[in-house]
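Just one chain follows, in the form predicted on its own, and it is written as structure tokens.
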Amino acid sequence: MAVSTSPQPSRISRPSPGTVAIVLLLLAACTLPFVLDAFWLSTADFILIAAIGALGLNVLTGYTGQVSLGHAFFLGIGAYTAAFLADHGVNAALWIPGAGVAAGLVGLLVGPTALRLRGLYLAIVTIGLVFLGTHLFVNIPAITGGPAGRATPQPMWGPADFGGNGLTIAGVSFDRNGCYYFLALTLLALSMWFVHNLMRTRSGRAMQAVRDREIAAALMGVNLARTKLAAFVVSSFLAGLCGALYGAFLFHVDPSQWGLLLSIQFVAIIIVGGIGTVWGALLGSVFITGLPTLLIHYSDSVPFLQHSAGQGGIAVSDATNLLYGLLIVVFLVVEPRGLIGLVARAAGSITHRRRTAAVAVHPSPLVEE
């Protein structure tokens, strides 16, 4: 009996809807610098830079369950390290990751002491880091410039001048805002890819086990101290990258920028965006980081909203702080999973309606009987 040996037709693998959505989102993000004016493009720069730092806090708080209010301290370490290295002739390809490494090493030193505590006690200790950092930033003028701060040199990569003429490729010009936009977008995409893959490894699963139940994680063989310390170092490293970009983009850094309010803003970002999610850092940053700019831009059109205090209305800074607190309370009470939870709920509702409509059009035989 003859056996057919003709080759079987190969199956064509189709990309998943999530992959298609990510590709489309990246393409849309790459077109923004060509459609936004300078004001909104600079706002987009701040959003992307803040999302890097928020992603780091999400690793520690969202994925590992360790509450931290000292994130601003590590941003400051990154900013001053970047400025110090750049002033001594180090190329931007080294001082940007070098800022993350410096912050990560500080996290490695501080972590064993801070992570002996849990819950409220850990939060109080990390608040102490902010005030300790402010004291150090003021009293080490050789590195930080003292109370007045110091200027931050701009990155230079070949023809790309982040502080001057920008970059021109094939007749297309990118100004300073455009250069920072693509730099921050690249670093954010790499950071999201890293964290996404980290959480699928044994170390990432250990972090999530510690978050869910420390005692159960220890009984399963998870080294609690090592797992917490690893999360602290990763969080500090990403905070250092964020601080380096933030300081360079502002041209100048001083101790007043790294206070407790900045740490609370990052906590608000991950709560609003979605605790324990990669995309929550970016979605939350859009709301929290873009909120002050939005209020300033439209303050003349909103009643009782003024640019500064003492003008017969609510100052934009005060209104921003009030909205931060309101958003934190609302999302913790209504949707603890943040905007990611709202998106998932809406997607589930749409899927349920489609299934209900399909059953109504084509009922199963058992339903007909």
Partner chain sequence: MTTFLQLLFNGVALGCVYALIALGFTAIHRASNVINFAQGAFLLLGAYLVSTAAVDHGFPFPLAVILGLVAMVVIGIVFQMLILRRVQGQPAFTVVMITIGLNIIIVALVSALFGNAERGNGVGDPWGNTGVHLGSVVLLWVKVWTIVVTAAILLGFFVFDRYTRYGLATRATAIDEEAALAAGIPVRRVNAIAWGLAGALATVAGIFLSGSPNVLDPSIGDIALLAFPAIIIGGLDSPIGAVVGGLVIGLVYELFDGYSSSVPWLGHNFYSIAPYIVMIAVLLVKPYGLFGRPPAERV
Second form
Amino acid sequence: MAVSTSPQPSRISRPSPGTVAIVLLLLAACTLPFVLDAFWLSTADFILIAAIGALGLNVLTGYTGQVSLGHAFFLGIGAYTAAFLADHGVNAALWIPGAGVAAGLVGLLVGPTALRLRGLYLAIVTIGLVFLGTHLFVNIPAITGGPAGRATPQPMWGPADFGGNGLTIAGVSFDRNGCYYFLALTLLALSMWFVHNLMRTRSGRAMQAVRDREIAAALMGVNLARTKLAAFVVSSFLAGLCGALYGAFLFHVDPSQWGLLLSIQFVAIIIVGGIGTVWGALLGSVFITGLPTLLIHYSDSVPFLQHSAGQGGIAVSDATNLLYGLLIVVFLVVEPRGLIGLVARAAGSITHRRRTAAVAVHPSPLVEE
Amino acid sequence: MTTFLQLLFNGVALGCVYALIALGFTAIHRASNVINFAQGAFLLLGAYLVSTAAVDHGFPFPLAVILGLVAMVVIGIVFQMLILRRVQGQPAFTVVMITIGLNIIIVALVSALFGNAERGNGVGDPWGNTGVHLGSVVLLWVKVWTIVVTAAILLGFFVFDRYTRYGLATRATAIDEEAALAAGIPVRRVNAIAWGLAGALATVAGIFLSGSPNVLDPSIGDIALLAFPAIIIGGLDSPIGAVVGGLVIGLVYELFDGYSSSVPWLGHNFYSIAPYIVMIAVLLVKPYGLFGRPPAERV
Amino acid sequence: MSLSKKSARLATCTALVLTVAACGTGGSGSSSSGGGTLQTGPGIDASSKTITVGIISPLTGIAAAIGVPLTKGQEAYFKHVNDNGGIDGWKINFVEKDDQYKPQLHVQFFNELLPQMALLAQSLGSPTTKAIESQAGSAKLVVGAAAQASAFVSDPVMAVIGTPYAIDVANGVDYIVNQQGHKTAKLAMFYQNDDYGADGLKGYTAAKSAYSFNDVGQVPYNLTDADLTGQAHTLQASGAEYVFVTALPTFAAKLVGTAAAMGYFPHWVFQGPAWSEFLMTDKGTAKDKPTPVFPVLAGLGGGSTWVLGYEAGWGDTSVPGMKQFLADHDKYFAAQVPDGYFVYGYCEAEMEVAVLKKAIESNDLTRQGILNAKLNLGSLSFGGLIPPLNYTPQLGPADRQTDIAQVDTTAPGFLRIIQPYFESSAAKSLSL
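What I would like now is the form predicted together with the partner chain, since the data block earlier showed the form predicted on its own; can you produce it?
Next comes the full complex, this chain leading.
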């Protein structure tokens, strides 16, 4: 890969124009609750929450190159830990990070076993983790409510009631959608900032080195086991946060939610968004979480779709799934760098660079030979 | 004892189905170094095609089976030629995710084309929920046929693998794709054949899974997920491993299903995750499966 | 559906107003009409006299087999009302949303409809309805819950019609043990390992403590099971003569077929959702090609199959409400095959119209007014299509009755009622 100071990565890493852009973006994001109706605002909530989990998966799969289909398991751990802590009177200011910590600890526990394996073996063992998780969630009714599931607690901070009427400050009301929006936005921004910086530290560079060439990294003195484990723990932590918010926002969780399909959805998010990028998680989440909603919402105006119960045409759910699968295939075949890559290409700045592997938008110093 | 024999027989029959699915995985992995996550969708689509031909269009069952097999071979080959060739040389993860995408597409197509209602006539098989009674052990015809046909297919597969030019080419490709190319082996054709073969194997598995007393519905594709432990236990590259792994999984599954109610602390329905537990246990001892070899690493 | 889109666009411009409305504090008004002053709330348009109600149901995807007939049934009754002068002149405008049985989409559509509907006429499914239950509660929005999970009956805003699964099973046990007098019969339970199965099991264990019958086993299964030999074998070995089946149709058929092949023919007692006419023939009607389990389900080789049900038999004109029902079916959805969910939807809409009528009579069409009307509705008869229900401020199940049908090759929809509605003592005392 060529040494490059292309504007795309530097927009993110260099403070001057990048910081301005990010501040503007954040400000724009803060105005959304005032312009979106409840439907789109709740959609935005799901998008932001999923982006936190996708960012976690990007640390493990995108930056460190370890393919995991077990992400849903860690989301489940987060959701149930949050509920368990709240049951015991813990404040939401603690149970939200607590959910992340618990998931991280579980990651630390299963990591050494899982990470002995390479590539596809790892992918399949993490599928096993999802099945094991579902079995546990069904069989520990004291915490999980058993197969029927359980209600999830809502954050309550002073006047802010996330479960009921939301918050009114200085005459401006936010309903629960608005409250969750700002909570998820804050957590996502912090996570993105954290991952962005992490990838510039020694450990972060080590992770990318492991991804690019494991043996070379080991020869250069990277501790493979420790690096992979670190990535696994960070990834699980973010998955736990995401699970806690997702569970709380849905009011109710049951074991069937934390299945393989959810894991695949997160992999799809980072593929479509951009593997191994901070912004890819958010972009992919907008696409994968938002697209079905868009399609269903406007199904009346789309030809060939079934418009009401039992009519002819393709059922909307089938159409969304078709599109979902096609997106994954098309992105991988045509633009393996995902939406981030498309953005970069549209900017016209890196068109001269050849597409390489399905990884690395950020130039990693270890592969710039 | 009767219970044990009954579970043993059913375990072997179920194991044969898993062996067929696993063999499909292995065939593809040997040729192109990827795991085909769309194997479950192949199974689903194959079963629906046979069901449509036999039940809806009234074709004789053997003809319906042949039509289904041919269609699935073609679909497997076309997919390999149209999509996978374009991503050759990409990381395994990329290709695996493409097969996951394909899985989603096929499942949606099956739902759009055939609907979601359960098909009570299954694949229109002629065995009709009857069997042979040996004492109080019942050998259902569908299961007897599963075992016989699987044995025949395995035999054929090993003969093909051992004694034909394509078998030799496949093995060469499995060992080193670049070297095989250099030696003039038509690696692309070998790949395409492997995908066609996997389509056919999945269809056979689908037929046996939806033969009576079973009913065909779209959830049948998920059953392939239990074949993952089979290939891992056996080792991704070993056809013998796939068969052994499949049988182990089938037996573990049935025996736990039959007896786990006497071990209540394992929780409800422990049998459904027992194969994964066995898989993890095997991997702790042998990280590349019982019959697999660790790949050579180059620096 | 175009209305919903238009108002969504409108809503974008008035987001702040909506935020307030969503909190349940705004959107109210009042207008004079006839005798008193009519209070109105969200979803009520006093000038055109329309009441907007929402329907969030799986119209496509795996659960559409339930959602589509149920929604059509509701539509049929609403259309019937609109074509016959409305409710005291008020027309019902229904807005449908397809949630594909995903809680996430359910929440999104609920948020979309919340500011513009007077009540949610249908929320199908337990996990989906639980995701919106709390929000509906704080908005005081009456929800027609098409979900038989027993927990909903103690929530004031949930308008559940029908008998909870648990009570169906308790009634079924009573029928065998007490009415038929098989005091020592061996009973067993086969159930899906999720909330649906757990509910059936709850009724079974409650009946066990009430009647202390001879329970020989409770056998779960998973949705990913390829083979039910282990379960069938356990049941056979237990010697169960009556097996309750709280399962989905595919697995019910698999179990019955597997057992039959082993030469095991007990009396199968299906929970309502375990039954499907597609288990009998490939297109679901008597003239189509029979399936391999057809003779077993019909009891031709021994044993029998019962279905714990709720509706009157389709086409049974001895039921007073059947004539009008069939006329509406023929007028609005003639192509719909006989299906219990269609009846259920029709009756659910009938209940909602009764609630709205009561709210109009008390001049209060605010959310609170509609909720009061629901809580104080009292007894409502459905002309025998389903048993009468009873809503009171004390809550609890709207009714506790079950009927039992036997699978019969000659009956319409393959079901012949063998025991009309009844309520057992275990069902009376079962606390949910």
